[in-house]
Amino acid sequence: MIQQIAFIIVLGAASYFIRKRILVIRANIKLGKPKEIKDRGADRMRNMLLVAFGQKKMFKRFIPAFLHFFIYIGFLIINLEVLEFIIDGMAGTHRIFAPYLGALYPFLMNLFEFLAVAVLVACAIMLIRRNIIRVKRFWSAEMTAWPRLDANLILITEIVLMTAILTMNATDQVLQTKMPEHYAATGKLFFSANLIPLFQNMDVVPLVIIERFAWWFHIIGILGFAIYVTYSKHLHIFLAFPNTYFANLEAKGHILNMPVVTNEVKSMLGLTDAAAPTGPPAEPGRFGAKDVNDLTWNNLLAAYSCTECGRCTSECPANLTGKKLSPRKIMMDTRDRMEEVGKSLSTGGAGLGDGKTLLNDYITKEEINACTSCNACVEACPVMINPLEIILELKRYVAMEESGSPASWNAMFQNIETNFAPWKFSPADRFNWANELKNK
């Protein structure tokens, strides 16, 4: 009874903190501008199933994809065992499914143990890649002490949790032989059986303590992990699904126009709908984006969905040539600014009026000016995040609100406006180069 009460208290506390954090994240995402996304539902569902659930884009790099695959599958399937943990904790039972599943139970437990070992090995290899081999994309400038520690903490936590499962199962198997009336038979479990010699000669009391400690450690670890990931880049475990569903489905070379500018141009050219209501034009909002509230909600959702894997930055031609632009940093900065504003608002602070902005205080003009709009970062992202959308909005603000683009760009803009081309000569002379061909 004491264990049941303790378990319900722990579960209730974890649920409270998870719900509280979810509401904070939701409020932060709603800082963005509204954007209605209801088109092409079948295509969006297919993207979610193939990219988020099926890990399709991960396999462009086989080694990390192979390791991530086992961690991902292990996370999904091993957590089915947590259902038994929860029922046992609330009902005061022990391995409640064992009598009902019969011979299927040992098969499932061996499958869970295989995945636990696979997750353990994969996490160990990933730790080696990050900290000993030091794969370059994990040590870029934006990967400061906290992002590196965050990744290591998760990997180490996974290893410890998997070890707890194997320890629990090993001691449980020993107790089945010593107290068969209290411990349901699980059959032989291949992987944890290798740990049985460590516990075979122990008395019942220390065995029960170790088994219960491993049980509690695992369930508290799972609940603690669920709370922690809401503060971590590992939030992508959950948000990758809505992010891939709401991702931009247009061809990657297609850049969305600004509606207010498009309408103004159409009006000047007499292309507006004659039946449209007349009256004074609506007051235009800010051109482009200066802070997170100028971005759309799905831009902010994407910032929370970022895995910080660095594939975007490792494919960025500007970054590869030594420029300061890093698409990963763009997403990390957007998330950090969003968190800062949200925290300020929740405590009665100035929020967006704190004197800081996403542009300049987090992301510099030098960074966004280095972007060539090639979409390499968009193509590389395993969860369909689009850093280019944010970069373009920041560029638009600099060009249209501040007239702060580089002088060479302004000259190009002027030429396009007057000559319909980037070059400074009359449109009538545009084809003069072909005259040379006629004389040959």
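Numbering follows the first chain given and starts at 1. Take the two forms, superpose them, and find the largest set of C-alpha atoms that agree within 1.5 Å; that set is the rigid core. Just so it is clear, the structure is predicted and the values come from calculations on it, not from any experiment. Compared with the form predicted in complex with its partner chain:
When the rigid core is held fixed, the Cα atom of Pro422 travels less than 2 angstroms between these two forms.
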Contents of the next structure:
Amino acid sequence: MIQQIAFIIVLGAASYFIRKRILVIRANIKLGKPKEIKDRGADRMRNMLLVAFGQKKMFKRFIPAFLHFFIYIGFLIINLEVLEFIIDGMAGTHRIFAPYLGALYPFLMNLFEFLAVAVLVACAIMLIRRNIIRVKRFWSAEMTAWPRLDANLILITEIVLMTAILTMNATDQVLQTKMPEHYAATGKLFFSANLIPLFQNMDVVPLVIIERFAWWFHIIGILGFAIYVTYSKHLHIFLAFPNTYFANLEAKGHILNMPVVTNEVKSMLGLTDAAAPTGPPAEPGRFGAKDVNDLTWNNLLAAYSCTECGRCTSECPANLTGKKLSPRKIMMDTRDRMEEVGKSLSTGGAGLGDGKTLLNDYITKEEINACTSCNACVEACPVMINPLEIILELKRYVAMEESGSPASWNAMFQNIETNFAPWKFSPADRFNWANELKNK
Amino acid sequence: MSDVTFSVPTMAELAAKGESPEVLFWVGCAGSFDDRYKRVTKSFVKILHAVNIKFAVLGTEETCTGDPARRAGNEFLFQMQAMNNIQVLNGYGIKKVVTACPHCFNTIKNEYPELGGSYEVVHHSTFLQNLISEGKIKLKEGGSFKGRKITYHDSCYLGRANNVYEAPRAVLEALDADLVEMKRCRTTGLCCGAGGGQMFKEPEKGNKDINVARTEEALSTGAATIAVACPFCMTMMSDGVKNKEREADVQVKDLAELIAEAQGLS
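I have the form predicted alone already, so could you send the form predicted in complex with its partner chain?
Below is the whole assembly, all chains and molecules, this chain first.
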């Protein structure tokens, strides 16, 4: 009974904190500008199923995809066991599903254990890749102490949680032989049975304590991890799904139009359509983005969905040739700034008016000016994040609000304005090339 | 040199005669002004003549699509350019546009529709591929390209931006050439370094220029010809070859030039 009450308190507390964090994240995403995404539901669903659920883009790089796949499947399936944990915890039962599932139960336990071992091995290899082999993309400039620690904490936590499952099952199997009336028979489990010799000669009391400890450790670990995830880059385990659903469906070369500008240009050219709906003229607001609230909620959702894998940066031509631009850093900065603003607002602080902005304080002009808009980052992202959209919005702000583009771009703008070509040629000479096809 | 004169009809001339072309050839700024890319423009015109396609150009009525301005953040300038071009194109009732510039192609195809300009837009690589598959361009087997090693450099605005990966390759295959791929190709092709307005400014500080990095990848295939399908890629790869002092044995050529060469049109 005490155990049940304790469990319900733990579960309630965890739910409380998780709910609070969800509301914070939701509010932070809503700092972004509204953008209606309601079109092409079937295509969006297809993207979500293929890319998030089906891991399609992960498999462009086989080794990490293969390792990740086990962790992903383990996460999906082992969580079924957590359902049993929760019911057992609340009802004070032990392995409540065992009698109902019969022979299927040991099969499921073996499957879970296989996945637990696979997750454990995959996480261990990933730790080696990060810390011993030092795969380059995990050590770029933006991978400072916290992002590296965050990644390692996640991997270590998963290893520890899987070890708890295997320990629990091993002690459970010993207890099945000693107290069959209390411990439902699962038979020998393929993986954890190997741990039995460690516990075989123990008395019942320490065995029960170890089994209970492992059980509690696992469930508290999972709940604690769920809270941790909301502060971590690991949030992709949930947000990859909405992010792929709301991802861009247009050709990658297409840049989002600015209807405000269209209206102004039309009226400048005397093209205003008399039949056009005549509402009150929309407040033009800021052109482009200086801070997170100038981006759309969709960009901010993407920043929360980023798990900092760095595939984007490892494909970026600017980054590959030593420039400061890193698409991953664009997403990390957007997220950090959004969290900073949100935190400030929730504590009665100045929020967006704290004297800092995403542009300049987080992302410099030198970074955005190096972008070739080649879409390599967009193509590389396994969860369809588009760093290019944010870079472009920042460039728009610099060009249109500050006239602060590089001098040679300003010269290019001037050439287009006066000569209708980005180079300084006379428009009257535009057709001269055709003369070279004559009189030869 | 051939003494044939290739006429280049303008839309204004055709409209005056009450005629309309099968396709409008959008030449683009590089195709009009850049000495190197003008050769591509001329090659493409010769091909259009050779296959008897009724085409026209806008001549001096054509202006920059606005692509570099938009990518550099100047949306006003882009939309001014776009609106003016759309007025001209719509005024002539243009239905189909072909261009040898992936940036013009992308802008007119993807970005003009929401500003009121909807046309069927094809890049010259797809256009050439169609001419070959329709049998209008006949390439002799075992021609001068047989066994010649060619590598194709994907233009970002053709490839990733618009999923045109196979048409340029199909054109090269038709030449009976030995097409060798770089390690980064198709969806993972490395940019030449000129997109997003980079063509018009110096690169930021780094440890290498992007075009040199890409040229090194192209040279490592051992190809004697680097095929491109974009005026900016043409400039960047040519500069890269010069940087590596390989102009003597490695050529950078556009698809249209290679076809014109194979057809004896150059």
